[in-house]
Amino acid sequence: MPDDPRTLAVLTSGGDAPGMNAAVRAVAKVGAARGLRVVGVEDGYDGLIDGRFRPLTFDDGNGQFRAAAEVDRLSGLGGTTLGSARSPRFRTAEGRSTAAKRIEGMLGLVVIGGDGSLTGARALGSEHGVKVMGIPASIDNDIGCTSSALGVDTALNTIVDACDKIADTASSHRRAFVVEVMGRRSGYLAMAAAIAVGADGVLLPEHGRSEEAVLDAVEQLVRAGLGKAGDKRRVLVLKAEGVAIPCTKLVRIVEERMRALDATIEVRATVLGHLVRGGAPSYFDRMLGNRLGLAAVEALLAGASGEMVAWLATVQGGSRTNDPSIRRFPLDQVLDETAALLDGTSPVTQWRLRLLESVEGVLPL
């Protein structure tokens, strides 16, 4: 690409999340309106190293830029049309140096992704002076300083819909179901969905329980609900994938224990897996992608760099934007708060767990 301070690049990286495309659309549309040439980087940092750029705007011949036709259709599409890929090459100093040279002289780079993606953005800025602005995108909602990230709302709607349908069939046959959802290091999806669907219990990695403790807790819950003294038609337990025991193993052992008590009790497992990542983004994720994209472009045009735009900030500080719901935070602070969210020392994580425990009828197993 040319050494052009009126060119802006945008990439998506890490796990895909509904709303990423809406953010890409906003960056392209806002950029064009501000007189910028906008290019999309294909396949994340790997594509940046290779210089694989896709034009998202075009010169209309009158010195003005307009968004390409494909851009108008992006908001309603799930996943990321720019693509995402792991990049072992980017983890090397040589790889980052090559990536930085590809966008040398540009206005900047907008990075849409989670903590790994934002870590890469920070490295480009600190090591090579690249002007970067991050947009949080992670269905696990495990990024610091922001109340929500792109994809969270859509993922929760998908889980709620699936659990409602599972509850129907569970009640018909008087069964227990353990439903596993994504959340390798953060149990936010399981926790929030458990409250929304009225689950009987939820298993979170934040509790750090042993395998035997998890088994005992689920057994007791099923026994209380479906045993001889129980009066429930179904028992529903949500499990985050970060809870160490595999879902199928958990269900097999609990059912074996229950069969010794009552041969009619059945326990089933459903692993939603990558189903949770997919689908058209919800209204909220489309709105969030557009507003964060606008804030990111305006921040770079104002000379800001090395930051992330955050929705309804969860911590004090940061810089104001033209959007009262969005503030900018340095990437160093974002990544420190992300680490605290995941190790449980963040007040935000502690508040989430207290909130769960205060909701009657949902047992944090």
Given for the second form:
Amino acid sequence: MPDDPRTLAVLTSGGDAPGMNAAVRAVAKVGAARGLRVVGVEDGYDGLIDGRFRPLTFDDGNGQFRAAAEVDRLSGLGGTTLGSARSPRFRTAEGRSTAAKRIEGMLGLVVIGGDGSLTGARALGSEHGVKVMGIPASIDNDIGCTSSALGVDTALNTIVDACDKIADTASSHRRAFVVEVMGRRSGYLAMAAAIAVGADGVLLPEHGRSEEAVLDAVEQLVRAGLGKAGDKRRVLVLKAEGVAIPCTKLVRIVEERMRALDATIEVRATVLGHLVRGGAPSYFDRMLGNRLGLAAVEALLAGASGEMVAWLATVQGGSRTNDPSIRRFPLDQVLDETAALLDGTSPVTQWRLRLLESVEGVLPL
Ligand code: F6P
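Structure of the form predicted together with ligand F6P, please, following the form predicted on its own?
Next comes the full complex, this chain leading.
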């Protein structure tokens, strides 16, 4: 790949997220408009180590660049057209050194991904002086400094649609359902969706409950709703996958306990799994991807590096951009805030839980 300061590389890394393609589109379109050759890196950091590049622009013969035709349809495509991977090789100093050599001399690298991907981007900058700019992408919404990452809105719409469908059949048969949603270390998806679907309860890793306490909370909810004194047609509980007890085990034990009281009570489990990560991006994620992509290219052209562009920042500080809704934060601050989000010490996590508790009066747990 050319050792050329007019070349910009972009990669997607970690768990894919709807909206990643919209960000790739914006990087290609804006880069070409600003006189840059833009290349996509295939399969994240693995492809960078191997030097697997895909041109996203072409020279129009007048020394200018135009975005390739494939770029036009990217905004509305789910997943990531560049491919993604979790790269053990990149976790080694040798792997990162090989990767850095592949883009030596280029203007810089846009990294679209989550916590691990942004950690890798920071290492490329600190260890090899690579100019990097991060774009937050993680359906878990577990990235610091940004109120939303790419993929969150689409994932929530998918969960809401699934829960509405489940609530239909649950009400028809007067059943309880526990619906498990993704969110490896963060309960944000379960929390936000629970309010949106009018769930009767939500189970979050942030609650820090024991397995027995989780069982008791769900049993109590089912008893209140479907037991002798209960008047509900359905009980719907959302469970974040980070709550350790397997969904099927939870449901089996609660049903056994309830059956001891009333043999007609039925409790079912639905695990949404990777369904939550697929699908065409929503308007919001397309808009977010394009605006973050634009801001990332403009930041690198302005000489910034080692940062992430954040949407409606959740913390003070950072640098302004041409977009009033986007600020840039140093990757050190982003990754520190991400850790605080996940260990619960961040005011953002505490605010989100307080919001849920205020609604929890409606969500009797
Ligand atoms: O990090 C996003 C995420 O979707 C998590 O919610 C989920 O636990 C994980 O990725 C699944 O990873 P994989 O696709 O590698 O199984």
